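Read the single chain below, which is given as C-alpha cells and is the form predicted alone.
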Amino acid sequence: MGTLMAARLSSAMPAGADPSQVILFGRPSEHLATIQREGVTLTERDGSASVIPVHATSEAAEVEGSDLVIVLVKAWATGASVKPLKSYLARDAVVLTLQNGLGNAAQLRSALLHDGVRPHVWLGVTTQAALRTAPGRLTHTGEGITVIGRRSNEVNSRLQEIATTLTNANIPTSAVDDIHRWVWRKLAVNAAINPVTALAGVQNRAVRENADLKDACQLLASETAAVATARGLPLDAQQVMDAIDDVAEATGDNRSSMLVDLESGMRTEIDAINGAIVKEAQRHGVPVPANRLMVSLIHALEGRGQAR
C-alpha cells in the first residue's frame, strides 16, 4: 500500500516537477532496490500496466523538510519504522497513519518525540487494496475510500488540503470530523474478514458466499460494535455487516493480508486488530469470546502460542 500511494502521488506531479517531492522510504530490500533502478510497475484492475518512476530511499535524511509523511507499515512495526525519521521531521509536519488496527497513532507520537517536540500525528483509514507480485511490481486489487481526520475532530484547512492532494492523485479521500468512528468501523471490518479468511484459507469473497463464514463474521462484528458503543462511539452491527459485504465484494479475489502473512511465515496484525478489541473490551466489561478465540487461533498458527 505504501508503494501504491507513492506511485499515485508521483504520477500526479506536473511535468518537470522535482521527483524527490514524493519519497518512498523503507528498509533496504530487493523491492526498494528494484524501484530505484526501474521504477514501480503498476498493474491496474483493468489489466493495463505502466512503469512509474518513484524516488525510493532507505536514507532517513532524505525525508528532511517533508510536509506530509504517510505511514503504511504493519502495525507491529510502526515505532521501529519511523524512529529513524524523528530528527528530520519539523514540528509542523503531518504524519498520517492509514494503517490497520488500533494504537498506531500512540506509537507514532512516542517514536517521533525528539528534543521534547514531535510532528502532528493524524488518523486515517483506507479500503484501497494492492498486492506486491514481485520486487518493484504491484497490482491494484481493490478500489475504496480513504478518510482522514484529527484527534480534535475539527476539519481545518490543512486536513482538507491533504484530502484534495490525495484525491487529485487518484486516491479518493474525504476529510471528516468523526475519524474515530471511521477507525472503529474499519477495525470491525478487519476483525471479521482478516482472521476468518486466514483461518479458513479462502479469498475475501467467501465471507459473503459461505453461510458459516458469514455467521462467524456476524459474531465478530456484533462484539466489536458493542465495544465501540461502550467507548462512546455508537456502531451498528448490521451496518458493519453491510460494510463487510461491500469490502468482500470489492476485493473478492484478494487474499487478506493476514492470510498472506500466515502463508509467508510472517507475524500478523492480530494483536492490533482483534487483540486491541479484546483489550478495550476488558476496560469496559464487554464479553468478546469470538475475538478472544481469533487471537488464540492466529497466535497458534503463527507458532507463538507456546510462548504465551
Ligand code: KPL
Second form
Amino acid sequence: MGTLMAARLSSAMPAGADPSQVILFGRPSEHLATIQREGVTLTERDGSASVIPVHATSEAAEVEGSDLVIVLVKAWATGASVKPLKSYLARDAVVLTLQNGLGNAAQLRSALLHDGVRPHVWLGVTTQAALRTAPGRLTHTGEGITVIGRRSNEVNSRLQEIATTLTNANIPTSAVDDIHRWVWRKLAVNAAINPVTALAGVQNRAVRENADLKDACQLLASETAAVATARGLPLDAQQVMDAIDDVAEATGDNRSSMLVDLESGMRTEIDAINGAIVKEAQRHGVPVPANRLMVSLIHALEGRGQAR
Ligand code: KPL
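Please supply the corresponding structure for the form predicted together with ketopantoate (KPL) (the preceding block corresponds to the form predicted alone).
Now the complete complex, all chains and molecules, led by this one.
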C-alpha cells in the first residue's frame, strides 16, 4: 500500500518537479532496490500497466524537512520503522497513519518523541487494496475510499489540504470530523474479512458469496459492534455487515493482507485487529468469543508456518 501511495503521488507531480519531493522510505530490500533501478511497475484494475519512477531510499536523512509522512507498514512494525526518522522530522510535520488495526497512532507518538518534541500524528483509514506480485511490481486490486482526521476530530485547513493533495493524486480522500468512528468501522471490517479469508484461504469476495463465511463475519461483526458501542462509539452489527459487504465487493479480487501474510510465512496483524478488540472488550466487560477464537487460530497458523 505504501508503494501504491508513493507511485500515485509521484505520478501526480508536475513535469519538471524535483522527483525527491515524494520519497518512498523503507528498509533495504529487493523491492526497494528494484524500484531504485527500474521504478514501480503498476498494473491498474483495467489491466493496463505503466512504469512510474519513484524516489526510493533507506536513508532516513533524506526524509529531513518532509511536511507529510504517510505510514503504511504492518501494525507490529510501526515503532521500529519510524524510529530512524525521529531526528529528521520537525514539530510541524504531519505523520499520518493509514495502517490497519488499533494503537498505531499511540505507537507513533511514542516512537517519534525526540528532545521533548514530536510531529503531529493524525490518523486515517483506507480501503484501497494493492498486491505486490514481484519486487517492484504492484497490482491495484481494489478501489476504495480513504478518510483522514485528527485526534481532536476538528478538521483544519492543513488536514483539508492533505485530503486534496491525495485526491488530486488519484487517491480519493475525505477529511472528516469523526475519524475514531471510521477507524472502528474499518477495524470491524478487518476483524471479519481478514481472519475469515485467511482461515478459509479465499479471496475477499467469498465473504459475501459463501453463506458459511458470511455467518462467521456476522458473528464477528456483532461482537465488534458491541465493543465499539460500549466504548462510546455506537455501531450496530447491520452497519458493520453492510460495510463488510461493500468492501468485499470493491476488493473482491483481493486476497486480504492476513491471507497474504500467512501464505508468505510472515507475522500477521491479528494482534492489532482482533487482539485489540479482545483487549477493549475486557476493559468493558463485553464477551467476544469469536474474536478470541480468531486470535488463537491465526496464532496457531503463524506458528505452523514459522512466521517471522
Ligand atoms: O484492509 C484490507 C486488508 O486486506 O488488510 C482490506 C480492505 C480488507 C482489503 O483486502
